[in-house]
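Taking the form predicted alone, here's one chain by itself in structure tokens.
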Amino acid sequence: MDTRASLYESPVIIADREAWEALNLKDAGTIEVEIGFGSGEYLLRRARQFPDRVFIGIEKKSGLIKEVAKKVAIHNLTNIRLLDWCARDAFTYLFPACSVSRVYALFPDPWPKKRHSKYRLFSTQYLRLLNNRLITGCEALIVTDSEEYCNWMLKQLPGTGFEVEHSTIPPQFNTKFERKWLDQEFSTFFKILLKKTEHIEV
């Protein structure tokens, strides 16, 4: 019977546990994770702004996935892994305790509807997890176009052991989704870094 594993090509794609547990990154240094990367720009650009860190990018968007893959092997970028997961179960199953330096998740589904609120990644259960795989010291970035959204954040935060800076900024990213936004004449956008100054035991 064919794995997840089987359905791709590359290499750089990390369908599974068994691949997942192959690349043995105990020692691999610094560790920057990007939940839902797209069409991966961002990613790709912070890859070959540093060669000397290790980039994981979570989306489970299959056809983005093989995309972006082909985009890592033109670029020749020997430092990203794409995991076919979705964040929860990739904090949840994959990354040990204090081990990923950097989160950021740009634009991520904001779920408007009151009953789709439940789908919403950022819950105080779900910060409580990242930050105890966050290494103490270390950020989580997370930018939305959604005010609501951010408001409902902010009320997740108390007891996640983040510090909390939240603010408007101008467009900076340079996504498909940023672009979206610019052409419907989006100029602000609302922005949320979490420093980990407590360690959260989950």
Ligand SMILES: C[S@@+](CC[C@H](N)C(=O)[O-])C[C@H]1O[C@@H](n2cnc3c(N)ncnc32)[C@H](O)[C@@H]1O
Contents of the next structure:
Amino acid sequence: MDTRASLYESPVIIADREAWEALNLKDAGTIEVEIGFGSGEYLLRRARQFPDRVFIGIEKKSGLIKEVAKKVAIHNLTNIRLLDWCARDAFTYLFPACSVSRVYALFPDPWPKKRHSKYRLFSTQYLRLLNNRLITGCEALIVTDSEEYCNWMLKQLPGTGFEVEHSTIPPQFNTKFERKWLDQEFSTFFKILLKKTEHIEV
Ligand SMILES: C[S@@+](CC[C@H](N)C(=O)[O-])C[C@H]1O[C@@H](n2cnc3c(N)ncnc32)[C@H](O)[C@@H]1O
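Right, the form predicted alone is done; let's see the coordinates for the form predicted in complex with this ligand.
Complete assembly follows, chain above in first position.
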């Protein structure tokens, strides 16, 4: 029996809980999740590269979701689903514990003003949630253009069950925001690679 039959039959855009449950990802194998996929370049590339994995993109801007859904159809990629959801709620309410093999966020909104730092996604609380949803030994990758946001995230890490590796990296993802920064002559980005070493209950 094809355990991914429900995936093939589902619409590309998943906008409510019913459609999510109909996906029935229990037996889908390796699941990768991109948070804030923007124009979807990296998500589409990964999905093409790994046709046996399931890719869930989460994005809160409906316009971008529709744009990327068209690209998914044009390229006939059957292993991508797009969640029209906020990434906080998606991980809180949709993904079960220990269900995801890889999470990544490229150039997440840095909210540079001090009074806005409360809107930053990768807080200690959110990192603990990501830990809970990841399978032990698996990784989350965050790449940012903002050294300040990178340092802030590093301070959030104690107690989140991750081993961290961080470094500066050259451009390599060819996403809209990476190109935007390159046009402004930024050519060094900040990479945080988190490996789940301990399971956190949330
Ligand atoms: C700076 S853009 C980067 C987009 C893309 N990753 C790139 O590299 O071009 C950040 C993206 O994250 C999305 N985003 C921000 N907060 C989000 C959230 N809580 N849930 C889902 N998407 C979110 C934004 O709508 C935006 O498309």
